[in-house]
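As a starting point, one isolated chain is supplied in structure tokens, in the form predicted on its own.
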Amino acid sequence: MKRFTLPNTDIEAPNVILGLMRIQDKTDDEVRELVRTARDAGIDFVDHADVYGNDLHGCERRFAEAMQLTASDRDAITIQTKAGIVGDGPYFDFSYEHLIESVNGSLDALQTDRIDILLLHRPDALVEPEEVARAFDELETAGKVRAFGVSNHTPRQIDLLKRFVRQPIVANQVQLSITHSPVVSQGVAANMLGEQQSVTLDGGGIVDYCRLHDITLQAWSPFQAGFFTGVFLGSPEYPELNAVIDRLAAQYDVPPIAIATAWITRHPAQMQVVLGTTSPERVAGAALGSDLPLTRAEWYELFRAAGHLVP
């Protein structure tokens, strides 16, 4: 499992992430069992969210009781949760009060005293940055929240934070597959009239600003086909994306989900993969492409492919 220290903090993370918002109605001993076979490969870092579940914390809450964490099972894992959700409105809430109260929660259903990473959970386009700035420096200093980051946010909405917010933004979790790859695309199609490909849709360039302002990129949905439409893996749609995939597994003797993991890590971005699986065989399978080295040859064909445009 390749690993890094995330820029801007002492966390020494995986590039592979167990993602948790599936787990609601999952018995102990399977959340024990996905747990243990993520950690055996080496994914010590634990993805949630506030409104994952069925009710408020759920997730967070069935992952507590079922791993009955020591204070030494604590330290040895990284947990990362978000806030800004509102399920039944306003839909989006990233004012001081509502982001302590969800902190509050989260670390009451977590079972723990802190939240590794806090993420804000997809733009507020009401956002006061003031109050975000607000609420981050008082959960700093209560030691409730070590480091922070944001999800689905475009560069420009991050410089409206960093703004007014002195804590460094150390991640941004965007949807990205090989098929759902806009924020890649875009860039490799730039400045080619009448290409759609060519439209920049993520507000100039996440992955460019990212590498440039230390902010880690996280991949959720990597084997989604587009916005929750399925996977692309195995999917008829996508015949000649399977059979490079098929084939490069054959050749690295690794299964197809390992290569759809691996499109990513491959990038010198230094993206984690989110996983969003509940079955211990396929989180296996998906760590193994954590360092598999794709060729620049192997890595183009993938794309290609997966039908985006390369001049």
Ligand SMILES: NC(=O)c1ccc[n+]([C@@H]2O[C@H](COP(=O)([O-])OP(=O)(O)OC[C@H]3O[C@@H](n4cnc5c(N)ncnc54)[C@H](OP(=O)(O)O)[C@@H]3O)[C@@H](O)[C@H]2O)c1
Second form
Amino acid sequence: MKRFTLPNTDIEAPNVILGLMRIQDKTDDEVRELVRTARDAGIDFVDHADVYGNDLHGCERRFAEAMQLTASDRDAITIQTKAGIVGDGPYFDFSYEHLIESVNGSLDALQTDRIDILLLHRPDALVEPEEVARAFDELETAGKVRAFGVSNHTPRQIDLLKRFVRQPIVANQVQLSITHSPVVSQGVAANMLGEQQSVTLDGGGIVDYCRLHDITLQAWSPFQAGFFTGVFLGSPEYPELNAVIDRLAAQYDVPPIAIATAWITRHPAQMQVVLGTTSPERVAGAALGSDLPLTRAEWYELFRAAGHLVP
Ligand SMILES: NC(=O)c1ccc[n+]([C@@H]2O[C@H](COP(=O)([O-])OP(=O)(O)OC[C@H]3O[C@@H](n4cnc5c(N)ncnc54)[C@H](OP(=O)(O)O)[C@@H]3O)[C@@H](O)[C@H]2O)c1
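Since we've got the form predicted on its own here, give me the form predicted in complex with the ligand too.
Full assembly next; the chain just shown is listed first.
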């Protein structure tokens, strides 16, 4: 498992992490086996959100109840969670009161005294960055949150926050898979009249922006074809892509999921892949893609086979 120190933190992290959005209905044993398999593969970093689960803090609570972490177990795991979505609506809320209430709820559900990384989940159109700054200062001073980041944010939205927030923004979690890759594919086809791929959907150059500012990109839904439309792996809708994935999987002697993971980890921005599977076997397979050295030609072949233009 490839590891690195998250820039602007003292957190040492793997480049494949375990998303726990889908564990609400899993038994204690299933959650424990999932986390144990991940840890055996070197994945000691979990991704939560207050809104994951059937009710508020549902997956965070399921995780803590199943794991019953001792103090030393807790120290050995990096726990990231998110705030800012109000599920009942839905709408977004980056107000001071909401952020404080959300973090207190997460700490309680996770049965811990600190969140290692807190992400602002989705941009709030009504954001008042001074309020975010006040909440971050209070959470940091109280020792409740160690580091702060964002999710689904554009470069300008991050700039606006940075104008007021004192703490570094250390992560930006965005949707990225071989098939759903506007943050990568737009730049490849920039400035081409009439080409859909040329259209800027991410506020403009989010990957380059994050690289320039030492913000670690985290790729959510790494195997989903689109926005929760099902995975592309093994899908009859992507015969060409799966043929290339299967050929490379055989060549590198890994399961196909490792190739799909490697397509993201191969990117020099040093991104983290946020797995969502609840299958221990798939987690172990994906982990094999952590430092699988796809060649430039192979990376682009996968990109083309997913239907992207290489002009
Ligand atoms: N920041 C955000 O806005 C945001 C949004 C969404 C998600 N996330 C985070 O990203 C994580 C990953 O998201 P995701 O769950 O959508 O990503 P994913 O890993 O691309 O998809 C996993 C889902 O696909 C299913 N699946 C079916 N066949 C599969 C196969 N061959 N290989 C792998 N999975 C297969 C899994 O089922 P099984 O469990 O049965 O394997 C699971 O339901 C979440 O847990 C969450 O932490 C963040």
